[in-house]
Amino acid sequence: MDKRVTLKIARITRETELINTYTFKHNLGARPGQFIMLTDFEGGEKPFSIADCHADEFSITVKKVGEFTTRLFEKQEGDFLSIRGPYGSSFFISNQKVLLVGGGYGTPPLYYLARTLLDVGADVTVVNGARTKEDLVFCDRFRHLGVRYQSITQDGSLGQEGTSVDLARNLLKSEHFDFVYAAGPEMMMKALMSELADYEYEFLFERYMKCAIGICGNCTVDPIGIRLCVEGPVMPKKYVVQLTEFGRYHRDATGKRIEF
């Protein structure tokens, strides 16, 4: 859908001090893994992954990291924002035994995925990691779904010190999964990749996107030239293993390489 729609913020949920979830009443018709482009009419347009989607509403989860998101945090319920989308590829929906690996504020799109997987009868395990327990998001939401759920923090504030990759590694050693999904910081997914040589998987990539329709080329990835806004942001293993830039660098608004 390329048509722009202006919507009221129906609900703002404070997840942490720096993370909010914004819910809109609208039949977006998105699939797990897709994203929207959003503007506040005050300058710029940014992509946001879809954290959940129903027939009559959808939500995005936003971390306050710069000028644009700071303005979003000043909005109130009833204020207007404008969106277009949904765009991009979506996750493969398996009805088998699956593992979802999330990290930080990149985890929310896995909630919509988990809910969809449960609807088709999948056996779902979710591991979720962050720097501190204050940075973990969607813990209660995952538990309420009824999935098997584990969380961990790098500072050990939950009792166990480590990352979601550590949790995933332990699970992969002790049992078999038919498919693995991941969303979160790119360096987290890069570390997870080394654990998945014998598994099929999909990763959700977050990169700078301008047009969302494959014209500007800003989100192409080396060396295969796939556009993350069209062929991505969900990337299957067969493409991920070809990416020479994965875990090494991304590009800013000008196309300049930025090392991780």
Given for the second form:
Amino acid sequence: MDKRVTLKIARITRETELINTYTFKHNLGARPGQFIMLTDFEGGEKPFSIADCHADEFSITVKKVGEFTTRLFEKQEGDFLSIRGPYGSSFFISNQKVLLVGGGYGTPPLYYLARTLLDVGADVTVVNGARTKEDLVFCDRFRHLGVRYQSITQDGSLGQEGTSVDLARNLLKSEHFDFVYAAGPEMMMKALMSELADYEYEFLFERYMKCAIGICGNCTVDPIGIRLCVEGPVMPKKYVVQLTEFGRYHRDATGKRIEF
Amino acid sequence: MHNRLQTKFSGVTVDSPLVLPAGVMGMSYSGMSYSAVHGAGVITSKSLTLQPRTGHKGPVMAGFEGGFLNCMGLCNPGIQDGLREVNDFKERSDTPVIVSVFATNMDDFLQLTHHVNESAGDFLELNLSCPNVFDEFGIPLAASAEEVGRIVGAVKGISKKPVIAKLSPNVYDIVSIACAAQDAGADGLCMINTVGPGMLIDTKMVKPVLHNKFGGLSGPCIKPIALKLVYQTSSAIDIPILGMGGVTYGNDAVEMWMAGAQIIGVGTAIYYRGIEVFNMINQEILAYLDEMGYETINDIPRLEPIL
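Instead of the form predicted on its own shown above, give the structure for the form predicted in complex with the partner chain, please.
Everything in the complex follows now, all chains and molecules, and the chain you saw is the first one.
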């Protein structure tokens, strides 16, 4: 049965002015890459990737982007929110040398992935990019985790100017990686894909979701029709290379195709 | 090879009696393809309206022990973009498509019919019975035999496709409404739409779970209601029925056939058994044919009608 649980917010962590992490005391049992649907019952229910998950708690990281997330930013620790999930596919867990490429507020699910990869003995490198240093999240967390870590911003507010794809490109030139993971803006992943012809990889996708249980069809991707809420949101290379809509369009709440 | 599941609905041959119903996976051409490659013999589009609709705010889906409530709210990209998805699907597949349309008045239904006439769709389904837009549109048309007859008759006058009327179970006398649709020239009926509506409550936040408060009920718990209404209706009319409501296993599909359905919708079961549910039920029907010694699905007997 599709189960809903209503939980108190145990902890709110301010990441940047526009990005918060919400932690809940609950044994969610999610795997890296999976997501939950979250609502405050005031209108709107949205998917959020799991940023971290332990036996007794899990967290999600939220950027204030619209009406719904603005209401979340008004919540206090101890307030209730309601969730269902976890849903969707999860990342392949490699124990070899791997590269994780994150962009903006898409990066947090890579934290749970990195921690899980380290647990099985993988050699983990993380590159993290954002528009400005104010948009860059989880730097300290990745550093404390003990992975090899590099970050970069497009405006050079941390020194070097560029994107996480630039960092990845440089690393891929000089080193061999057994597996590459990415989560972030779709155009970032599209740019990264062209660097990865010879690599195995998985990307974390985002699409408008409604039912989240594989029935409504709002998050099917063209041309194969797999559902991002069931077969995704983590998609392996064998699917990614088939997607004609990747980096071109997505569907909005009406189902209309919207170009990126 | 001889296809033992092949049957006919209103003159159109279908390779499997299983139908993807409106509102399930039919938003995009690729969602239709994904359902067809997994064994659906007929595909229904999302119910299309003249203008795009975003539908209700979430939560739009709520599960409980016996099934689900949903209040999608007729989200759809509008008739033009919706038919583009239908046409894109038909370019890639021979699977028959039912184009479902929703409107609240005669003019809109007629305009929608003109659009569908120009599409690659095989059937036109009139959704007269969406249970999730009461606030916006009031009592559904399907509650009135007179209204159903009036709209079906007018649409039949201009439609180039066979016309299916989708009926609501949430009425006092569905048989009289079905008869009105038949008398007005409907080529088939689709029944039942979701039941209720019903509601669920979050006891910690003291809120209805669905943002729309109420939603139509689907899933295994509605099967007995669907069987009863299909049986009553099929006893009283001659046009074929697309029967649906809680069908999850092959035996449910056989029950629906025995009650009088010619083809059979499978929707919420996708949650319980995955998108593979169509192929699974196809196989389960074949196993039933073998067990009972029937050559094809068309040999499965019907219940004695109610006299």
